[in-house]
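For reference, the chain that follows is the form predicted on its own, supplied as structure tokens.
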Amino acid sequence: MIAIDILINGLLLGGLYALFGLGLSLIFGVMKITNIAHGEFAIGGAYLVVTAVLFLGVPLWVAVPVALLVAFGIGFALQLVLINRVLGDDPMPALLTTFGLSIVIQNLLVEVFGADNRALDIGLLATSGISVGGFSIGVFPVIMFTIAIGLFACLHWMLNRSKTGRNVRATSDDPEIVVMMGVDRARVFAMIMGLSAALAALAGILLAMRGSITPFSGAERLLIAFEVIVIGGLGSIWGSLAGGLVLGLVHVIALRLDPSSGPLYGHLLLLLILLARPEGLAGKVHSR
């Protein structure tokens, strides 16, 4: 009965994990960077949340699709106007240029909240639970993993049979030829950028209403991220999902077997994932 309890439970909190690594997943695929200003984006777009709810009285069920179009636009912006800048053979610039993001969301963060804890109030369904089988679930993070499993799917449409994917795919598999078949390129890697920051921020919404966010929480995300698609397969999108429960599972055994772990183990895993299977889960490197 215990096994079944960290069995469910352990993969109701990899769904969450699997839409942190999402976006990060998203990005190493295509543009084959990795955003450092990830785990940022995520707490920035609850920190959008928060401040519609909390401070101009909107309605939680108007702030979050909002705030996740203004997360898409910033991320849409900065890859436009920023990053595409720096994009080449050598991806140091890249990885330089979202570090100086991540510090400049984080001091802005902390310069308009403070460094207090922050949440956001979803009621009486933070604490309801339904009984399956003799096993009480919350309904919360079912919804949490039902989201997570819609946005991969939605996800995996999008790239596989949409001519918008179709785009995406061939930009990634060679981004010099695509311009020449009339693609715009960076428009590709601006809306790539601009969905994975709204997948994150949806990430960091979702952690909020779970518990509770300070500014400083994004580099635990990022670690989380990274953790995820490196254990699932870089730029795997299905790989992402795979690590994510992984590591969920891992995470809740540790916690049962020894409480003050933190995430050691969802290190060791990793380390152990290098050594055994350096490819990950997926076992290649793609986008889809």
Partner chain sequence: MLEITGLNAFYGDFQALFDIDISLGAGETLALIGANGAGKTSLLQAVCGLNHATGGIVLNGASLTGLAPQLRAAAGVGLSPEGRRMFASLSVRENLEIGANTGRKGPWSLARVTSLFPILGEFADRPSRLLSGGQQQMVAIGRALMSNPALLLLDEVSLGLAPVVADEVMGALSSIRGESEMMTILVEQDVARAIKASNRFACLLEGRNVLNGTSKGADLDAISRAYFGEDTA
Given for the second form:
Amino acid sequence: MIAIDILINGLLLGGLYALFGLGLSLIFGVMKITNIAHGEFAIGGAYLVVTAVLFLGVPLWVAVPVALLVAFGIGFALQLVLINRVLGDDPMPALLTTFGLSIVIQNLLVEVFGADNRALDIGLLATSGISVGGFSIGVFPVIMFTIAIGLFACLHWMLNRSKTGRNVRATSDDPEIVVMMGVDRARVFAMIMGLSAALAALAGILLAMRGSITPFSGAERLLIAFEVIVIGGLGSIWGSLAGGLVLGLVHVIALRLDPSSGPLYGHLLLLLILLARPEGLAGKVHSR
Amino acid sequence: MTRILLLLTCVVLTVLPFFAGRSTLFLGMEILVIVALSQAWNLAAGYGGLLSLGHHAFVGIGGYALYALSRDLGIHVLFAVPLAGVVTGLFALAVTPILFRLRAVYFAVGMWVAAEIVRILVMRADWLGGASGLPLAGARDLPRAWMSPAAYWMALAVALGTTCLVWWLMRSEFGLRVRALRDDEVAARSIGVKPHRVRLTVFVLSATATGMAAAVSFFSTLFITPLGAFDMGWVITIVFVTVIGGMGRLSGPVLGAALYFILRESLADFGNWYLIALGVAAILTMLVLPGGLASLMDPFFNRSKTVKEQP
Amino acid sequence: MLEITGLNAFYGDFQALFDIDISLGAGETLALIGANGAGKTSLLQAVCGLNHATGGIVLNGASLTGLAPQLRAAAGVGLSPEGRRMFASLSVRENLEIGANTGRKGPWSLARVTSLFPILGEFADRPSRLLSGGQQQMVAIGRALMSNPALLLLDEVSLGLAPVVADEVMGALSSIRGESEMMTILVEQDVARAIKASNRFACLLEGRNVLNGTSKGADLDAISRAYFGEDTA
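For comparison with the form predicted on its own, kindly provide the form predicted together with the partner chain.
The complete assembly is shown below, putting the previous chain first.
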């Protein structure tokens, strides 16, 4: 009985983790870089909603979509004016630039909002549960999980069935030649960064609804996202979902067996997987 | 001329404790520690191409090694400081079989994850004081008046030692191998460079120097906690200092540290704004001045350190 | 009309092309001949905007100088690159369709390309990475044609193909030669084959244009001397 309970809770948590990984996976798949500021994009997105709801009195259902659009815009703009200019054969300048970005965003959040915990109040939804076959399942985790699965499906459709998605896959395959198809690579990259930022922001918003956040929560979220995409096989969309579910399970099991362990076992799993996969890690945008 | 200036600087730095007050001395020690840490990181990342975002693991291990060595083995703190560096180097050697499977971005973030693991393990280790930390047991034996000069001189020794080590390494034949490897691994292999051995040497030396510098820093605080020792803030400072100063350049960490402390001290009343300013400066450096502040000085020294040659 | 004047191309400090002048009339095919490293691919890349180049490039009255590669594609430059460069995660059909991404109007469509290369119609839904080298070459050419280019650039289309396959690909290309206003620049190692498939030729040596001429009745000995850099006087 406990085993099934753990399984359900682990998978539901894994949905959220997968969402953190999804945006990072997209970036990696298309641009072959890692965005160290991914966690700060997530937390920053949540603070956008906090600002709108707590300080401006905007209703939550208006604030969330607006925040996602703003996150998309910020990601798009940062890619165009900043990250595109440090891309090249060497991924390190992009790594260092996004590292700088993450520290700037984190400390701006500290200066504006202080270092206290913040949460988004979703009222009764946070505590209500449904009983299925003797198990009590939280309604909100189920909603989160459904949103995550839905977004994975949307992204899969976008990449495989739309013209934009085809151009994105082609850019990932051969960024040098794709421009001769009339594709503006810089804009494709910017769109992907915008999309990634919006997905991160949504995950951050859900995190703030589920628990609480501080300006320093970003680093841990980045590591979770990184673990999700490594466990899932880099650059693979559905791999990220699997990676998220596995990591969710690991965290929930670890919490039961060793309550003070925190993210320890997730970190150890990452090293274990890196050890078991010596052939190196290279990625493409796949969705199969 | 340059030599005389350098020598003079060293002499002034050495006799500083006889003139300076406590707070100046403490700031001086901090600066020297940051210079040493950044030189060590630069050796791995700037010269060796091993960009690590987990050097705070080595900072923490160096600090805790000092505390454990002086408490459990009764080693005098002044001897425990260099030994702490050795312990850190041995730890680095022990983790390379896993971490050296990773390249580039994976190595960078893999190091970060490794540092997190070490931090959590130390927090859970009762013999290291758990989350609440440890006092420096051997500090009782030391004369109090000499504490801060001793910390300062040790920091000076580590900063100069690390700088000289990097300078000497990069002038040697080994330095040629390191650079060949960073620029083009395939070509380096073809001229007989053994990539694993070169990277291992650079990485372990970098960790050893980091551990030593950290031990000096935590010697002066007389107390250590996991949150302080394994703080990501160490890496943030080291990376910003080196990037702004100039990666893969000997004067980079010195120039970067100067800018870091100028910003930190002048923005001291404005909370974390100095970090924001540093982050922006680092990003701008990546965009418009990839060689950092040190590259601005190239025209004054016509023998530039990193000559880009055409194939 | 294509007018290339005073074209220089650079890779870092290395200069790959020196002062190239080439002009091409509507419907003409130019064979670009030269040894490895003579600058043939550099010339095509300079036309595409894929390297750093100075000088004038005017295609049908519009200057391409300084334009980004994607805008040159939109202006009518179509490239079948050396080494085919398939988009590996796209199907054959998607690889062809992405060629039409610029939306240029003209005679070429998926149906027309698959009638030129029937095998591509048959394999339309296969992943492109599963095709043979010759089939991939057909996709690369088809992809370039799908953009209805005013100027088609073919880089080493027979490289690495079995002679019979290479003949098949070249045969398909000659079948469409001269039937429209489209101009073609053909880079080819095999001089005889290149001369056969073109109206005019230009021979490059160490980044310089050393010999021009009409392909019909061309003096192969003179070409061979220019090719190897022997006295061309």
